[in-house]
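A lone chain, given as structure tokens: the form predicted on its own.
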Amino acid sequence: MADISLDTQMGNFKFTNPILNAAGVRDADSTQLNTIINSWAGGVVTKSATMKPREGNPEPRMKGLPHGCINSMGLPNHGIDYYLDYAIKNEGKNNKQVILSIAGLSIDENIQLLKKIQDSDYQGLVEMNLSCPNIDGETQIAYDFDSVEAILNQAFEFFTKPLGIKLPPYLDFYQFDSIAKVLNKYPITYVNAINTIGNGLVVNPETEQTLIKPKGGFGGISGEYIKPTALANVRALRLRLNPEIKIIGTGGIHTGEDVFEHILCGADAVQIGTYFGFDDTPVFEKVTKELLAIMARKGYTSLDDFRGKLKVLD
């Protein structure tokens, strides 16, 4: 396995392992992304900041399933300011990439984000959450693809950082080519596919109750139950997108063969997190050891070797 490089690149950026944290996931404190930092994962990706600190939604907002997760989070998080001067701070420690993840509640809120990211002295990735949907009375943007391409507009006027968007699951070939039509417009980094499956609804046929509080229980559904859409997500946009625009994919990864899947169908790298949720940060080391074994008995050498090189039935 010593021959076998895991290497993959985003931008002017070098991951040594492309297996990386979602954000939301054990990723809210310093001491939380330390641990990830020291851990076998190729980067760190910051929780999800707003202007200001959020206590996010009333509990219990997430609940674990048999093959999974419902939550609805409401975006908690201790403030733009803090993850920034984290972000700052480690960019680069242990020769590993700090992604700062960002998530406005409005257009206007991720442009201020936006703008207080730019006039820093941060020069990391940056990746812009469109696409939560556990926010009570707010759509995602990134269903509107009017509003997509309104505040890539305004970001690109001033915003000269390397910049990726964290998308939602589109679920239908419309969906796909609209998106990816707006994205190749711009010089975007990547693009992470996908969010959780928004607004699913589980019960306890027992208590007769959701398993969760917000939205009348309603939240996002993740793990293994979203992989199949996820890879459709991730195979999709590579098809459509400029190739310059890489892609993370997310959801459902558990093993070295989900990690392997995602690449396969046109990933440059991942993003664990129900799965990191449950197992902490010795997921990252099973995970990549499970890649390596895979690619050593497949004689694959790199992450070139396969990635996109899914085969269809004739």
Given for the second form:
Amino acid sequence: MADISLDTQMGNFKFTNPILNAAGVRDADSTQLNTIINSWAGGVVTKSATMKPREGNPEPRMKGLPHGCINSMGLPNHGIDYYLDYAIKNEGKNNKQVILSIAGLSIDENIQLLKKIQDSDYQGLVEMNLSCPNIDGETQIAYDFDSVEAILNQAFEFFTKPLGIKLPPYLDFYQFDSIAKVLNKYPITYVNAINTIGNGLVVNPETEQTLIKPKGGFGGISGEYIKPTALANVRALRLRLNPEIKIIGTGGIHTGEDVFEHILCGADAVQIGTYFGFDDTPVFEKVTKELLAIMARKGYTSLDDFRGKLKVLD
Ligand code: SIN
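Condition change, the form predicted on its own to the form predicted in complex with succinic acid (SIN):
Let's see the whole complex now, leading with the same chain.
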């Protein structure tokens, strides 16, 4: 399989493997981040940072399910200074890109975070998470298209570094059309589709209780449950976004076939969250080898051979 290339490009950044970790799983500190860099993952994504360190929501705040997970972590993180320092020191290490994830709790906080990054020596990719569903009392910013426009308007007045946006799952063609219309106005490097499906509820019928404590048991659903929604978002956005805006597909990936399907729908790269949580770094090697085997069987030698080439029934 030596003649198969997994190279992919986002803006000026080349990845030799499109399979990355998703923000929020096993990526909260430098030890965990180094473990990812030293694995088969094609790059490393940091835990979404806020301006100040946060403890996050009360426990239990995450539970594994038969086909995925429910979580309401509430953005526990060490604060932007910690992750920015890590990103500056590790950008390009092992020939891998760092993606610095940020998640301000308001429009203003996102702008402050971007200003800090703009004023720093960091030159790598930034992923602005506008879709965390787990902050009590806050709505997911990217469900409000005017707010997304307000942030991007302000951001691109000063921000000159490569910016990706992590989106929530959209469920309606009106939403696909509306978000694409906003995003197409700006020089965004990529979008990441999707975050968890927010505010699901999982019940234990024996104890008659919710599985997690925060927000009365409501939490983001991930894993296999969300793959069809993730694929739909990747596909719908690829059909609507300017070709310069790349797409990272996230949701339900735990086999090479899942990656293949995301790329067929138009993803340039993918991220693994839930199954990285379950299986740790071996998941990157397993999934990469499975993808290579599928490409070999089909005679594909690069991702371009099938990216976005999903066939629809006549
Ligand atoms: C969390 O920390 O609550 C998860 C992050 C996210 O869903 O964006």
